[in-house]
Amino acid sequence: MSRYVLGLSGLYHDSGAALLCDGKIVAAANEERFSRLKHDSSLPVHAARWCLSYAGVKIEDVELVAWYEKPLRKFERILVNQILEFPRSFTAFRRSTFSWLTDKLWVRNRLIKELGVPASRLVFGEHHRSHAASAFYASPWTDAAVLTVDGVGEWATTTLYQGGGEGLAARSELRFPHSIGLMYSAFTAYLGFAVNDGEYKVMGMAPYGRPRFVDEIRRVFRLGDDGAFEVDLDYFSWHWSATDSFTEKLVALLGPPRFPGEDFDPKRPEDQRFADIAASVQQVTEDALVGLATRLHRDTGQRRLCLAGGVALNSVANRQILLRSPFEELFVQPAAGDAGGALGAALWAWNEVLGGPRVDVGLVPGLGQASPDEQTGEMLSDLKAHFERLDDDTLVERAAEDVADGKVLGWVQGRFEWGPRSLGHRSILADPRRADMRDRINARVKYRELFRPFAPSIRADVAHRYVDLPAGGEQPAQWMLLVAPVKDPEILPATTHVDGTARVQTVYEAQNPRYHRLLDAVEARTGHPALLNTSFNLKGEPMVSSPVQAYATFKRSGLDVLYLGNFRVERGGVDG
């Protein structure tokens, strides 16, 4: 008889659900894919119900439901810290107390009520242990060091583990308010971007600058020789403010912050200053992570590192860990942030609470919902869209022709992705050889900042011809979580960033067969098995999940053609 475990995360940001059957992943999804609220932090009721429905089981069939952290311990940290910071923390105290006492503290009761979970089957993990489990137990390794780095969990902001046959053993931790993730988020706000949404924009801005503010950043974020770090809290306010993350002292040190929503032009002196600050923050972050990894290697003697937590999504820093730390191989779980805590909670419950056997969890790009072609065809007919249905071979060939002809494609195939990266299931695709394609897609399709780079998807067996992947980086590269120098930027200019690098996705046939076939067909026409790949969404929206959402986005954007399963949709129809 099959044994099911459901993992859940939420009520902070990026909530999600993941279902295991006998230790293997059956389904996993972010709540935002159903609610259509980007970074939805609500209780992942829709995602959980979909996971159960997909598996054909009821909540009564689930042996354990695992929440990814301990709410009481988290509330303790918030309460203690705000009392210590009183009276300047009064506004934050009032807001957080109301939020927790009316909502977040009663997770157990809400899960019992909204999902029908029996109280006896609810277990609560620890935030960083859930992160660690999401990486270690999903990795192909039975022994590895594990590093988790994010904003904050209950108390920990950084934890060092050793993973082995006996499970995960915590070696040491660093605690709130000292945090790499909160530091990076504070500078995200300083640079005019939204916290918990714009950190990757800081990473994209950094290559336009020089790290000439490193000394100033190190003054406010001090690094020790043993991997430890300390934040000078006079420059930051995340520990006492409900709305702000940095103080006027940081402004006095670095100059006025960037106004949100302003255009970014590195040719302007003021914008160059912001780019230089971004470059400096990025370098200090990399130095901190390399220091932690070096410390962890010394403590464990392991040659393999599993990395998790929101900071693990920093694909530039991931490369530096491989190049500058003693670790030889790196694994990063594709949903490394809080949504991935749902998978970690489930894997922790299976491996450490139930004592289930360690198995290959079956991690693949698409773990979410798919739509049958029959339903898609009915929808397109009802909407009087201009479409045709193609067999598998013709579909791939036509898509490759469209790419070679300079068209921008919406591409919806199979189950949607697990994690924040588009991996060939819910993607916008184009020819990376065309130098104008980046500005075209940013301006006319995605409606986002022009400085933002795009990633290349490259067939894994030939990726070394195009990018200089570091040894041991095969795992994060397949999830688009590793930046690498481009060997010849003139070949793929649309996916080469200003510093000559690219956040590459290596594509394997076994994991992504239709996307792999498309790369083959593109190579036959362009000479290169490579595609520009970006998430299928407009600025400020989650990636599309269903054919209806994909079609609506197609009609509202500058996409040229849409591929929905085996359907090719063109502009036209009754609504143009």
Second form
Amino acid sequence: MSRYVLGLSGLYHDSGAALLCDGKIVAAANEERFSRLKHDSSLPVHAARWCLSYAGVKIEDVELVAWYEKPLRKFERILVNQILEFPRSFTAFRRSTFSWLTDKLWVRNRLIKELGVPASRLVFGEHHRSHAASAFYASPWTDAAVLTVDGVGEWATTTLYQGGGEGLAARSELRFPHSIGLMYSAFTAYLGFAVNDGEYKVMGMAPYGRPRFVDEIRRVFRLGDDGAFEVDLDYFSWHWSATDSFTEKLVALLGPPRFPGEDFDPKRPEDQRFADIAASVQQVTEDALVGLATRLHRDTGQRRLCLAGGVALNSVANRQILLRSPFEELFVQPAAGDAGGALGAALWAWNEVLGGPRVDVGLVPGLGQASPDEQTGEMLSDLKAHFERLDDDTLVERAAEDVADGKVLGWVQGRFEWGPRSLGHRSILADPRRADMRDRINARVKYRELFRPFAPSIRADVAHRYVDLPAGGEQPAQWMLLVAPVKDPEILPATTHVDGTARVQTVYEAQNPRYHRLLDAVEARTGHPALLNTSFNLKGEPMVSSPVQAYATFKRSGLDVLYLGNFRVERGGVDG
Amino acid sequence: MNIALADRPLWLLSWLVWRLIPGRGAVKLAEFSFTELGSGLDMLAAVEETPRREMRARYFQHALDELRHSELFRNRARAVGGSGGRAEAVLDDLGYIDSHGIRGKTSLFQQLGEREFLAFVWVAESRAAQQFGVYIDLLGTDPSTKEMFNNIARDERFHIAYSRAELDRMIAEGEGRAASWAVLRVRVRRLGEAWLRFSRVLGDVMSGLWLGIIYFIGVGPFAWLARRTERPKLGLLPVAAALPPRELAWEMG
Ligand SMILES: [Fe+2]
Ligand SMILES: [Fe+2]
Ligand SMILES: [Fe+2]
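Mind sharing the form predicted together with its partner chain? What's above is the form predicted alone.
After this comes the whole thing, all chains and molecules, with the earlier chain placed first.
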């Protein structure tokens, strides 16, 4: 009989659910794809129910349900800090204590009541161990060093592990309030972006600047030589404030913060200062991570490093870890943030609580929901869409033709992606040779900050012709989690950032057959098996999951054509 | 100005709030943006869930309208409130949607079923049209916002019309009693929800007071003691148990 384990995360950042069958991933999804609320952090009820129904099992058939952290330990940390920060922690106390007393402390009861989990089968992992498990047990390696870095879990903000046959042995950790993730988020806020959402934007802004504030930032975020770091708490307020993460002292040091929503023009001196600060924060973050990795290498003597936690989504820093630390190979779990903690909790429960055998978990880009073509066709005709059904060959040929014609495509194929990146299942695609594509997509679909680059998908076997991927970076590159210098910026200008790099996704046939075939067909027309690939969503919304959502987003945007499974949908139909 | 008698208190209250509290107008627009987003998502779910396929196009059109309204309100809130204001904070806080659309465990459509869902649409849209009428009058001083409200009001007329037509069809088909019951149940439910919202606000205020007392009386002395003890340690610290014992997996702390 098959053995099932369900992992769940939430009530803090992005929530998610992941189901294992005999240790292999059956289904995994972020809650936001069902609730349609970006970064939804509520109890992942929809995602969990969907995982179960996808596998055709009931909650009673599940051997263990694993929550990704220890709620009581987290509450303890929050209370202790508020006591230490009396009386300026008053507002934070009132807010967080209320939400804890009324909601978060009851997670056990809620899981029993809302999902019907039998109490005896409910286990609670540790936040960082869940991150670590999500990377180590999903990696192809039986021995590796594991580094987890995020904002904060229970107490830990950074943990160093050695993974082996006996499991994940924790070696050392750094604790709240000293945190790389919280420091990066504080600067995200300082630079006028939303915390827990705009961190990518800081990374995108950094190449416009010079790191001339490194000394100042190192003064407030001190790096030791053993990999440890220390935050000067006079400059930050995440340990006591409910709303702010930095203080007036930081403003005195670096100048006034950037207003949210303001345009960014690096030619303006004030914006140049912001770009310089972004570059400096990015560099200090990289230095800190390289320091930790070097220390971990010394402690473990491993050649390979697994990385998880929100900070592992920093694809620029990932490159620096590969280049500057002694590790030779890198693995990053695609859902490195807290939603991915659901997968980690499940993998921890399977491997370390149940003692199940270590297996290849079958990590592929698409682990979410799919829609059968019959349903899609029925829906499209009910909605009076202009569409035609194509066979597999014609579909790929027509799509490639549209790309070569300069059209912007919506591309919805198979199961939706696990993690924050779109990897060719729920994508907006275009020809990366056209420099104007970036502005066109921004103007008509994404409406996002012009300084943010778009990423290319390139067929894995020829990726080295276009970008300089560091050795040992094959794993993160398939999840679009590694930035690499572009060899000739003239060839794919729409996906090359100002500093001549690209956040490339390498595409393999085994994992992504239809997308791989599309790249072949595109190559036949443009000479390059490469596509501009950005997530299929409008600004501020989660990626589309169902055909109806995809069609609605298509109608609301300036996309030229939509590929929904085997259907090609054009504009027209009800109201154009 | 032709405002129904019943809406005069609302009008007066809104007028006072919008005129006298700076930034309140923008916050109201931001909140409306969530109301519309909520009903847009409710409608989109209905497209997928209705067993009556002929209703799909209607619901879909309705969903697109509401999502567009949400966008319009969002942009107006930003334009009126300026960057970095209260309205911006509201727009960033998805928690606001809780009091509007897509409720919790299942979609609104699944909770209500087709008949009651249509009754809900009709009741909610009619009420919203009245309220927007009030706001159009209030915002006479700002032509762009006024135009936006007028624009939206045109769509709302379509929403009222088709949901009413569906209810009338039920009546014509001899389901008049069931349709009236559905409308009544929706009205009662909305009253209940309004009461719930009110008591939640009241509860928030009360719990805030209590927590304030606990904080200053209960936490204060601890804080004084804590000052004399050590702060959390710095640097890379050893972990108590490299591999936590298996039995601890069932513990929450
Ligand atoms: Fe985390
Ligand atoms: Fe509306
Ligand atoms: Fe409406």
